[in-house]
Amino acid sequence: MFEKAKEIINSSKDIYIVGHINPDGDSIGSAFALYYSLKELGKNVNVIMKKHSDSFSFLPGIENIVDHVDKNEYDLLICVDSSQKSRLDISDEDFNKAKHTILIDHHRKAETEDNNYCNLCFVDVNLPAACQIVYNFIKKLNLPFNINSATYIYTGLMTDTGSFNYSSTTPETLRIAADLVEMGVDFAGICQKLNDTIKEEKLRLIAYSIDNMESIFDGKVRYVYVSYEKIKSLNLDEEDAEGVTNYLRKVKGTEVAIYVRGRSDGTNKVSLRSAGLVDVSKIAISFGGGGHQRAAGYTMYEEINVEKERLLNMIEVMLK
């Protein structure tokens, strides 16, 4: 399959590379350590992204985005870190275009869900983050690696590993982190940046989701909701009002923790952290969504109280 790959992106001229909507910082880095190295490679190369937080705007060649595919056809597209097309931060249309499609991702999925919708897949769900998975792809078909790949795969690997702490890191997250490290990544710098950096604004919206927390089930779950109302009177945007979950989960006896998030669109946004007890990939699953045993997520359609009420009961029967 390696080979393949290395046949259709040879035969490429003009790339482009997406990942999810919303991206964090695993579809960011994928997608640009796949642009810089594919760059190097003489290929005419674009990252579809309609918006990011401004967290990552430190991140080197970060502004060279587009929101769409300005060509009637194209050679190559890859999907990154997203086990749904549907979250895919492209147009059906856009998709279409392209004459051959490979998949970089370590989500689950459902049953009933295509995570296979791009003709070469590689996907492994054991791993932590894509980027583990694009740094073993841009390897295995020895394509070029500079300092600004690097900065973006290890960016990619902190932040899905929750700065090497959650339990799916593995031993080769961390020889790949040493690696990077010995290219000479700016890890404190990109540490700082988004570990130990935050607005005002959204330090206020920590306090706030702390102040309405709710504790469920004896405290084995904390539960909070924020409107899209009261992010916006707080000056945030949607990308930037991510993250919140952890704090949730740091409580001495918490087995879940969920923040509820609302969007512009009048959809709530779900954050699942696990403690280890409960597998909320499973849960976001059955929503729709998807993610990691530890980590998930899916979006509510339906009246918050109703859909908070479903969730509970189904975090009740699994803690069981």
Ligand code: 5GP
Second form
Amino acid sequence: MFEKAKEIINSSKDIYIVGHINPDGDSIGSAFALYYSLKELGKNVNVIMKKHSDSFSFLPGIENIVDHVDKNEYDLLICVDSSQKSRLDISDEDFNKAKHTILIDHHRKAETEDNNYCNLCFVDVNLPAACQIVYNFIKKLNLPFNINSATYIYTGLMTDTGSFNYSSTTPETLRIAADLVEMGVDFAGICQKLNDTIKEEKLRLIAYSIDNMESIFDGKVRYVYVSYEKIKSLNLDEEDAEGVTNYLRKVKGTEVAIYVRGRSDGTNKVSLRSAGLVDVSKIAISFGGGGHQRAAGYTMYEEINVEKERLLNMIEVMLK
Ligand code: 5GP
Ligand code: MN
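May I ask for the structure of the form predicted together with ligand 5GP now, the form predicted alone having been displayed?
All chains and molecules follow, beginning with the one already shown.
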């Protein structure tokens, strides 16, 4: 399969790379690590991304994103960090213009779901970050690997493993991180920018969320809902509203942390975190989303209280 991928890349000139909507460090890291590698190989390569949180603005060359394909056809589309075609940050029309498609991902998916939506799929649900698969992919194919690619791979590994603390971290994750540090990646700078810097408005959102946190099922579940109006009133955008779930998760006794926030289109985005007893990917998948055993998410389309009850009913059963 690696040979086939190498063949496709060698014969491609125009390449696009796309991650998921609301991109996180792993989606951005996977896309730009490949971008810098393929650029050095002499390809005409672009990353499609409509928007990202300002916190990623310090990353090298991230301003070069494009929001669509400006050609009638192109050679190759590489999709990263999404098990669902519908969650990619690209229109079906632009997706269909690609002659070849490659997927690099690490998400669990529903049995019924077709995550082989690309011609060649490199999927390993046991790895903590798509960036780890991208790194292996680049090395296996002997593609160029420069300091910019290294910086992006490190970013994805760090963000998706909770700074190498989640149980999903593998010895190989740490070995790769060590190699990247040896190459000169500014790991302390990345950590400072992404883990230790917060906008005042965001801190106020966290304060509001904690003030409004509900404790359910004897504290085994912690639930917070923040409306889109509230997010706007705090001068924040949708993509700034991420990351509250991790605070709820820390509260002693919590098995499942739920953070629901409103979006501009009227739907609500749910983030789930588990301490280990409940496989939250199963919950998210059953509601049309996805993710991992301990971190997953989906979109609520119906009225918030109806959706909340549905979710809590399912968790109550799973807690037993
Ligand atoms: P977060 O809560 O940080 O947004 O996401 C946690 C994990 O669940 C991530 O791996 C993310 O990619 C996945 N995830 C979140 N929302 C969705 C969704 O709507 N669909 C799918 N397939 N995965 C999601
Ligand atoms: Mn990921």
